[in-house]
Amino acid sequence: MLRYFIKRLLFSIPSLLVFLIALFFLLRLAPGGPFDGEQVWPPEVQANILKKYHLDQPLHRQLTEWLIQLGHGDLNESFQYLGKPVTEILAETFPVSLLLGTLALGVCISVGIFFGGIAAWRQGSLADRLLLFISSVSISLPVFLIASVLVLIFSLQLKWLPPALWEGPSSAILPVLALSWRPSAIVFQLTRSTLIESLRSDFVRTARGKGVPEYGIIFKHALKNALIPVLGALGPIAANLVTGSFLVELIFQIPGMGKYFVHAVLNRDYPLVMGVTLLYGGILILTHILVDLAYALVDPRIRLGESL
């Protein structure tokens, strides 16, 4: 598995690099610049600013210099937060986003698989129809609406939880719920559909014929086989959750990467946008590789490395 992991990681680096180069040019071709604003700078001041950050050079020279600095682990300084390196910003904000995303991922997996198993077990019952309705509505709701409703109910009406900020364990409950709500519904529907199909398999009928209890058939035999398609969806879901939802962090004023990324895009902070995108792309690649490894653990029939 280690050999497979290293090969996949090395093969993924060129794809990530091509994406970053494309993003580099798109950012600079977009209207506006990092130092365009209401304040009008004298021409000589504007020229000195552009020279300091090498924005007066041709794009190919800017790209070459950025790639050389990237090879040395330097992501430059932020344009918006002057004098602060991008690596320092990421080091301060990523742990918060990682904690928030990890908690949300745990809720997403446990809730989605548990209720998906119950719905498949009681297919066609009132509980199954109710859970299907809730999940269908949840998938269609945008995250900012879910977050707003949670704040309205649990903070403003019931006054049980703080509405924002990141000051203790209770401050994490609403952001985690808002972040995991829609992914939980996706995992629920995938688990339910694949588990229903798995329960119609021959090995399930054989287990029932041997007198294995129904809960044992579902959670010890059929569910393991049904989790393979669910694992495929967990790759991008995990990457999105672990890197932090930009809207959730912005709504709840959480000092994670999301808030900085939104401000960086709005203010054309090229180094910070590139740094966050690099980190996000790396985590996305890593989660996909880990999902492939999980495939082999769940299903021994899958052999890793055959296509590499």
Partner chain sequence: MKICGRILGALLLFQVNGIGLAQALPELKNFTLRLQGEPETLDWNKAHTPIENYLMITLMEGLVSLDSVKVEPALAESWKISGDRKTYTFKIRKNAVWSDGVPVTAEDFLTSWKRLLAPETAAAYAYFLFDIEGAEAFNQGKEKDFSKVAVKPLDSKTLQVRLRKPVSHWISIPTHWVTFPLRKDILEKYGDQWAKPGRMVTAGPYLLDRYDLNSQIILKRNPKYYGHQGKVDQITALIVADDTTALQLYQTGKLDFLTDFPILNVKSLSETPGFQIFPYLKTVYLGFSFSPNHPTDAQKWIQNPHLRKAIAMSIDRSKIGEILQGKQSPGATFVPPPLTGSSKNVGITYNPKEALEEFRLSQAPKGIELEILILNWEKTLTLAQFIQSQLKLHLGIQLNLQPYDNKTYRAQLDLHRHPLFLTSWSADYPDPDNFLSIFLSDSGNNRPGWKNSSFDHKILQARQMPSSSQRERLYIEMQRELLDKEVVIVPLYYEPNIALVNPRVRGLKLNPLNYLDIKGVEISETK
Contents of the next structure:
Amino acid sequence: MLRYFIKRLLFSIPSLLVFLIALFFLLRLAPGGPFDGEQVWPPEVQANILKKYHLDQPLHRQLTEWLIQLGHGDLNESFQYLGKPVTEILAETFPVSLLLGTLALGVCISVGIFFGGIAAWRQGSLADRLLLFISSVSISLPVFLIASVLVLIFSLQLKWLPPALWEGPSSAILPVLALSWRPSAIVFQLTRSTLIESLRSDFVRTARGKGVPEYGIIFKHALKNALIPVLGALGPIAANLVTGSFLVELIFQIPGMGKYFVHAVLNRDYPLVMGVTLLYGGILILTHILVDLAYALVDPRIRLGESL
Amino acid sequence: MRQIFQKQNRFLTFCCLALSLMAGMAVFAPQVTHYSFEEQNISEKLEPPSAKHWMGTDTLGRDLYSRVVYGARLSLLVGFVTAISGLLLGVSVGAIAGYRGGAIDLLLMNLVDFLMIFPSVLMAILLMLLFGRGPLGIILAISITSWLSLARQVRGQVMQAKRFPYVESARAIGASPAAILFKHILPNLLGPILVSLTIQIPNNIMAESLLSFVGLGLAPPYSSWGTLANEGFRGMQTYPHLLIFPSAAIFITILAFNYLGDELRKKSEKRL
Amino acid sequence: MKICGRILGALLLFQVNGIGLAQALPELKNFTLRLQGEPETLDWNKAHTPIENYLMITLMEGLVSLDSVKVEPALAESWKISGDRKTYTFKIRKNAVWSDGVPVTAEDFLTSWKRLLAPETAAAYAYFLFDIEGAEAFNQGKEKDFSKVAVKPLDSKTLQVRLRKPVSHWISIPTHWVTFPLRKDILEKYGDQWAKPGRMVTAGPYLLDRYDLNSQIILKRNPKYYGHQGKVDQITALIVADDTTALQLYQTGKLDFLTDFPILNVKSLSETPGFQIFPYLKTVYLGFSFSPNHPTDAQKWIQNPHLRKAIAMSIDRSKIGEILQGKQSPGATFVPPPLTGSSKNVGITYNPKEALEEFRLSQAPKGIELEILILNWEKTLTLAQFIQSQLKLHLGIQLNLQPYDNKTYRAQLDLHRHPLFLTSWSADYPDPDNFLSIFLSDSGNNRPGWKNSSFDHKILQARQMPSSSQRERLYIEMQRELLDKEVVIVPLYYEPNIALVNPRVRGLKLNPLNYLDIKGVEISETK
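Now that we've seen the form predicted alone, could you pull up the form predicted together with the partner chain?
Following is the full complex, with the preceding chain placed first.
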């Protein structure tokens, strides 16, 4: 198992590097430069700026320089937030995104699987239909709409919770809800449908025949089987919750990394985009490997060696 | 399709009706509106819904109903085209990787991993900067990012299905890999594929609206529902109609897709 | 493990933040304002975006400052201008000290200006000092010796500056934050990383107390400040990127002062007690691109002044105030009121009939398509769509909008690929020269790329004129050329600074350069 893990990890590193290099060139293709602003600086000023940030050198030189620095664990300084090392920005903002994402993932898994189990258990009942309806409605709502409705109700009308900022547990409630709303519904639907499917399978019938109570069947026998596709979906969902929270971060003004990333792309802050991507890449690769491992744990029929 | 209509499920009929209505609106937009979607009338700006303007008017006095009807064209187009191209790409890559295994699997999955490194909407933002803001740019940006999770999922399921006894026996008789994939494995995956398609279409319609949110949507006066909803979002406290109607259009469409997908899935399962 | 620690850290911070704020508030008079984004830097030599504006002005002071549009003494209590109008001698206040008690000296200005001009600093606003003898050569790296730049401390409290030629607006230059003094010992100790809490020393009314990345910046009253400070103990600058979120924070009492919010809400908010409109020196204009690198048909047509005139005549600018909801006044001259050189009698007026005639004279084919380059902001999109419909209505021109994000937009402006563009200019210093000199042939900000040597000559001539009535005549003359005859640009409207100020806050001032003055602010405890 450990060998597989290390092998996968080692295989991923070149992929990540290739991707980063591709991104490096892709970024330079986008029109505009990091120091274009409201005003046009005189040519001598512009030349000084380009020289200072090594933007006057040929692209491959810039790339080698970046890679060498990366080897030393240095991600350069941000072009937009002058004097701030990218590593420092990541160290300060990533934990916030991670916390937000983890909380949302927790909500998403517990709500999704719990209600999914209930709906499958009482398939066709009123509760099942109601849950199904709510989940369909939830999936159909864009994040910004959920967020704005939550803010309208709980902050502006009822004045119970703050509309934005990151100042304490009460200010985390709305963003976590907004962020986990849709994925919860997705997890719910997946759990429900795969559970129903596996409830029809032979081994469940056998268990039923043996007189195992229904909730026992659901939460012990069937769920374990049903979790495979759910796990497959949870990987990207988890990754997206941590990395894709930028809209929620923007709307609720949370000092996380997602918002920085969008701004970095829009402002052509090359070092910051590269740094964030590197970190995102690491997380995503890790989640994928973990999901594959989890697959293998849940379903012994899948043999790890084969994917290598 | 006929079977679906014959079924006694009123809600499903409603969903099909809603979708045909949206599609009809998109196709016959000039026939079902009596105002132009771009004609401005400053003296009638920001009016609430009335008999004259069914959904009210926007900042420049344009008829919101006409704009929503014309918006259907763009939103549905973006949603469908991107989901279908994503589906084709995702299923083929996933199936090949899962079935063949070995080096091909490793290669393809690493490719997927590369592209997955970027959160999809952020990738789309970057691609939009490169492709420009036309409908083609948006479709490309969203399609490129919308097949990845499907590919992974299909791969996982193919890997699982490969061990089913009937597949192993088909292989033993000497059926070609393509035949096995298409005859024995893919039909069984129809359910999960449909489920993820019903997730993908709404996802893509939403991805388009998120792009509008960061200011990279389609250029006015052409407005998708996403663009309209985002305009409305800015003024939701004062002029709620600007947010409500476009959002309702997005919402109903996506809801209908979800139900339709659900029913289709049930059907495909029963056939087993 | 490390990540676990980080999460724990984030959780802790989260707790501390919440409790800390709740406890600190009742005793301190706190004033909360909003920043539209993370400041790029607080290093005043390098800061160059409008986001840093409020912070720079409250943290620091320069030789002189601007009260409304008048130059007032600041760290310099007085100054003398020589007879040839080239030498400026500033007398620095005796009681002006840094926040650590060290007196402010002429040497501190020398340190700062040398750093601003040094090529290694790569400061964008270095050109602000180019009127000083030797400054431009030093910035270009042609001259390595800073003693050749005519900035001399005569003694510890006297600074002398010599210009290469007289410039009538020059006294406004040292009001800008890039020219604020810097301490040599601090720079030597911390290098480029000096602008951080605990390191930065200031000589303005406030100190940098705390900086939470991407979240908030807290300023505390500077006890060593020489002047009158007002009653606010603490300024909290919240970083809020989204306009809608910022508005909601204001509405729930978390912000005391807010300037940019979605235009759809302006009308309903204008009836609330906190709504205020401050004057602003900002002109939004429609420009025509004169240097076509890729001569398309559209670019050839736009070279014809009749077409440009036709376009100018077909836009009803009096409607803009209603569409943008902020009572924006329609533009006439490029120089906005109340500056000299602003007049209602210059510029082309709305006249659809004559517009059609001009269009016919231009010999452009009917139903032509033109592209307009714009920013993808709510306001500019709305404005551009209005122009689009006006041109279609009166001239049958199909205007295609090309909205881009800020960076792409700037890059496209430089490429001159689109025959029309929408942009604005806001003052760096309150002088007509700051507006009209952007159309100098060699100015990088000459977005239309229009070149006219007699116009250039007049600008330089006006710069050296001591009499303001003479200058005014020249500025009007120049604008007749620019707007009426050549129609290089069409001034659309003058932007007001629309703000929301919490009713508990009184006495807040915002000058036409968007400089915030909170020295006179009083905060009542009610609410």
